[in-house]
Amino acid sequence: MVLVSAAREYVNRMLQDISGMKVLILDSQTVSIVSVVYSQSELLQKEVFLVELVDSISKSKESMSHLKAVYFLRPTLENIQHLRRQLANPRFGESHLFFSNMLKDTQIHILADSDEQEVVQQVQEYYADFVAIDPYHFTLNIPSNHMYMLPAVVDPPGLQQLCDRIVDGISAVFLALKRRPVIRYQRTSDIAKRIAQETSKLMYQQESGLFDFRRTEISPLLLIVDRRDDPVTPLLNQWTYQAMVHELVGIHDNKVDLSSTGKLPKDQQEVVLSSEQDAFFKANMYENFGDIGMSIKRMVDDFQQVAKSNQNIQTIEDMAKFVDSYPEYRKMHGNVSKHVTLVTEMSKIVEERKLMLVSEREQDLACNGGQVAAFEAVTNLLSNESVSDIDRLRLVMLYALRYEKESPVQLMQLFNKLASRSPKYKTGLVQFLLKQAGVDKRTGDLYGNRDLLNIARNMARGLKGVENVYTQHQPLLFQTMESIIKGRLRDVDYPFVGNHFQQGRPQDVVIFVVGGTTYEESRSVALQNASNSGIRFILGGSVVLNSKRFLKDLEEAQRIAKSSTNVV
């Protein structure tokens, strides 16, 4: 519960203290970090009876003077600024002012400045600078996470932008459980050198007091990867609940938009899907696909047990027990109609895109050797009219990712191959995939055959067979953690940043992906946590990616990359 308990204390403490009707005054990002911790049921509860944008509050002149103002803001220039206008003009009997990360000395001077009719009551800093959307994972919703991926003699301004979101992020999360980490980075990663540097800087230099927090047991472990170590995960299709919907639908912010699929309700076209607010989600987020059926045809036969008890009423009594559950039968005709929604909808992906041919062949490349019968495969999908454009670009890049030493001839005939089968893709997307995150740019051991422990692991696994061929892929991240808990996270692959050395084995592990983790990434450091290993594992990173998510910022940055006269 650990990060999502963090935000939803922060949202309490500025809610509850305040008496009377309250408007919340959010921006574009702070919505994201309160909506996913709480609902709006539960902020009527505490008298919050209109929310609004900072920007949009600007717009209008009405005044509202008996609703006391709650502002919960990021302390950017734009929204000191939009303060700045709205306390010369104040149009509501309070203002309350709450910053999800740390003010600077000339912010807090101009907030004085234009509060000439005192209506700040107060102004606090409440470290909720991410978006919790699972209890161990976070993202901070970066637009621009494409930035990550350009090369360093580019460096345009909004790569220094990306840099000090990811650290304003980190440091809130370490804040927000009251601890200063020794952190590490990928050594093969400008990007997250430089973002561990300055995480650094932040915490033992420039505001080393306010992370001071006098504890005595092993510092936690803050370790700064790149995505483009592991560019397989986020190519592949998922068969586990969560990670299923968000690459066949899409998540934002545990939210579900189902509005494209067809004639549904109105209060069905946007769903939530929160572990913290679906028993049912929460039970079986990570379950497969095929065993998702099944619980899901329990839950409707749950359902209509319940639905023909209430046809059965007799007496006065029965009314009243009827009208005292409703709400619950309200809420549990909801969410069966809202699961049975979307594995319909699934399941009808899956068959148009001819999904559990493609993906076998994908769990091959990521997973098992043999570039004959792996090529052979591959031709015959990208020749396959079933096979969406899209699955063929994916296809083509885990190819090239697992043999682009071993078979240039036949990686050159699958290039022209795409590019005729699937115009819309441009040629040298799969080029620029390999320039980013080839055999040559990684650290870690993707394929398990460097690593002598790893080729062992491999040959156990192959004899002993898998139990299903769909979800025999484990992302990189699942060895990074089994490293870390076993103590073999090789100092000259993951250096230390100063002179800060793990002392012992840390009881808590914040994992930061520069560009983006996955919900099977998520998946695995849920179930790692679960397992008891006496290390708890946070996972975090700039945005949450699916294969549609990772190709667009991949196509974005060759875009930059291209047009950047200094590119060599």
Second form
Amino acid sequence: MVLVSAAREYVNRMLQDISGMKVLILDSQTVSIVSVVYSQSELLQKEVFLVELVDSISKSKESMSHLKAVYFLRPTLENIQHLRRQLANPRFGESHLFFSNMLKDTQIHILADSDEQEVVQQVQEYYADFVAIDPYHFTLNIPSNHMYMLPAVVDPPGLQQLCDRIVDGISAVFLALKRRPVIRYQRTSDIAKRIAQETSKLMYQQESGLFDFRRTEISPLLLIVDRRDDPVTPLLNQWTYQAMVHELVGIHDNKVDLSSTGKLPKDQQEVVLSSEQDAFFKANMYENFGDIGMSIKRMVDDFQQVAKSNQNIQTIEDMAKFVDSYPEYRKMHGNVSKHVTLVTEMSKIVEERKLMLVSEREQDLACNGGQVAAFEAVTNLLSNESVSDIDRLRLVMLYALRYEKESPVQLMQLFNKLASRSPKYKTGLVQFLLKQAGVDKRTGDLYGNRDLLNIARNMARGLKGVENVYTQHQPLLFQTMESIIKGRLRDVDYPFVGNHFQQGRPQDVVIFVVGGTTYEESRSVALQNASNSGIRFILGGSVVLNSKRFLKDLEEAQRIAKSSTNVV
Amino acid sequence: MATRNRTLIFRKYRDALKSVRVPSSSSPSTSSSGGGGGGPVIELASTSFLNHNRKYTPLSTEDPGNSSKGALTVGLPPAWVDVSEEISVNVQRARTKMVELAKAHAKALMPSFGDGKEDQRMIEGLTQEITGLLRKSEKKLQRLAAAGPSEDSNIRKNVQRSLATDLQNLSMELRRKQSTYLKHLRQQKEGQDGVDLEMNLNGGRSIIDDDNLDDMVFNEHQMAKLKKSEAFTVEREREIEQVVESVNELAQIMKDLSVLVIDQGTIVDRIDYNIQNVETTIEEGLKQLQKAERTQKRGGMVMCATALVIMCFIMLVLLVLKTILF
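Having displayed the form predicted on its own, please output the structure of the form predicted in complex with its partner chain.
Whole complex next, starting from this chain.
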């Protein structure tokens, strides 16, 4: 609840004190921030009758002095420039400026300079600078996410931008929570270290007054980890509802775009999947695919019952009852058809790409040992005609990550086979992945084979057997959370920044994954929070990954790395 | 939920910059105060008024000397704003009436010694008034609609939507109230077939009235009782019919409104979807326009060309004829 309600509260506060007709002006980032927590009808209730983007509103010249402008923008250079122009020639009666993060003094100066006609009524910082997609899961939607993989030696100009955005996002989350955290980071990752240090500098030096909330409780923990510490999770096929939709179709800001899948009625081409608005989705987002089928069947049955009772209208009382329940009925109708469409679409894809077969192998590669058998199985699947290119690539990657050091000859064989099978495969991508996220780079015990305890645990699990072959994988994050709960996160692997150390067990933990989170991890966090361990986890990332996005980032990074080494 | 207010700092900067800028921009303001006031005494008053006004620049609709500055910000809201305000006033009125109606309903349903006619009349009056208000507002709402892809029409559409949602909620509430009232009435009516306390009391009073007029006590008694109760039933029947009628009317309004109201939780209710939609419709409009222009141009050209070709033919024929004949 925390993140979503905090962001909602910020929007509420922006709008409630300004009476009269309003126009809300957003930028491309704050549109997502506001959209995931607020709806159009709620805006209308607050008398916001027009929502515009800051760069498109400057094109129109029409004067609308009967409206009051409420700007909600990120304090970026372009936005300030847009604002300057608009303040110099005001089209609206009043202007209320809200920024999603800390303004620099020079920025205020520029704005004050252009406000010759004194239309600005207030300038505020409301720290809603994160996209709260789920109650415990936020993302920053950074388009240039692939930058984090580049080595610091190259130091492309985009890297600093990425860092700044992440630092902004993290500090906004803590300002919204009104806490100042102690900060830890993953030792082996340069980018995690850099972000941790910059965040610490901001919170304890530059803006220490703003972050000083005079709280006496134990400070919360901010843990910054790198995606490359667990490259397996984004490569796996998913079988729980939310994660699966993202993997197979793609969720963007809680919206699913189905228009590419074929003939669908117009109102079904893009649907909303929000745990806040959709009770069915909230109840089933973490269930696996088989159970979803059952739940949907039950929902359809319920709906049919309602539909039947609506059909025989004989008396006036029936009619009155029908009219009363009609809006509810319509809502239900929309919801049922939405979920049915989604599940049908997904099962079609599963059938087409033979995902049952592929995924079983993937889970095996991720969770169980046995190199010889694995090699054989992967080779077989590579020659299977109905397996798609992307699945082949992922299988080889998973195999390579697991058996990086064992029998390089067989690994080479797999590379060759992959290259001959999938013409689109760019050579060296798997090698690049190994270079980026190989065993030497990782801090966490990804496969649970480094210390004796983990090996023993794995063996115990192997003896017990698993409930569901397709969902047996646990992300590395799960282990990290467990060690935090038990207070066993090692200082050597996850050092503190500065001299602010943890005293006692934290109650709030924010884990930020540089490079993006997955919905599988989000599920893991939500389940952990539901289990009442006394610690509340919040997960954040620069984007929400599915395997497509992860591979795209990888390719992009490889391309840049290659061209920069060529230059050098 | 931390926030930080930077307004003070902003004001400070702005005022500092203003004092720097004074030499260039002070001339219009002094001239305005001079033009606005006739004498020194009035000038004092008017300057203070101006200063006060400056805070709300958009509101200052007159200020002759300042026109160059004022022209940008001054502007009366478009006419449809009045319509929307009328509707919201109507909604407000309907809402207060609704509270009264609820009270009247409660009163009418209480067992009473009178025949309750006054209550009935009041309820009827109120219900009609509310439905009237709703219908009027709904008609006005249709007038708000505007065509065209401009921002203004967008606002109008949104205002329309928001008012429609209000109206729909109101009419739903009214209907719910009526149907519960109806149910209670029905129950009471059924109760009268048996021995009803209220009925007995009513009848008891009528006995005394009848006593003075007639001698045939017992039979007349029963007759009167029967008649009374018959009249009562007819009366109630009529009321029920009326309520049903207004329910139907409301249903019609509801149907009309449901086109406008946004379904919550759907893609239409997403803010970003609406923004995208506006952009695409504008782009599409532009494309259509360009296409239309092209076809129009080409159409004229083709017509011209064909006409010329036909003329050429005719001339040729004429020429041939001329050479053959002469």
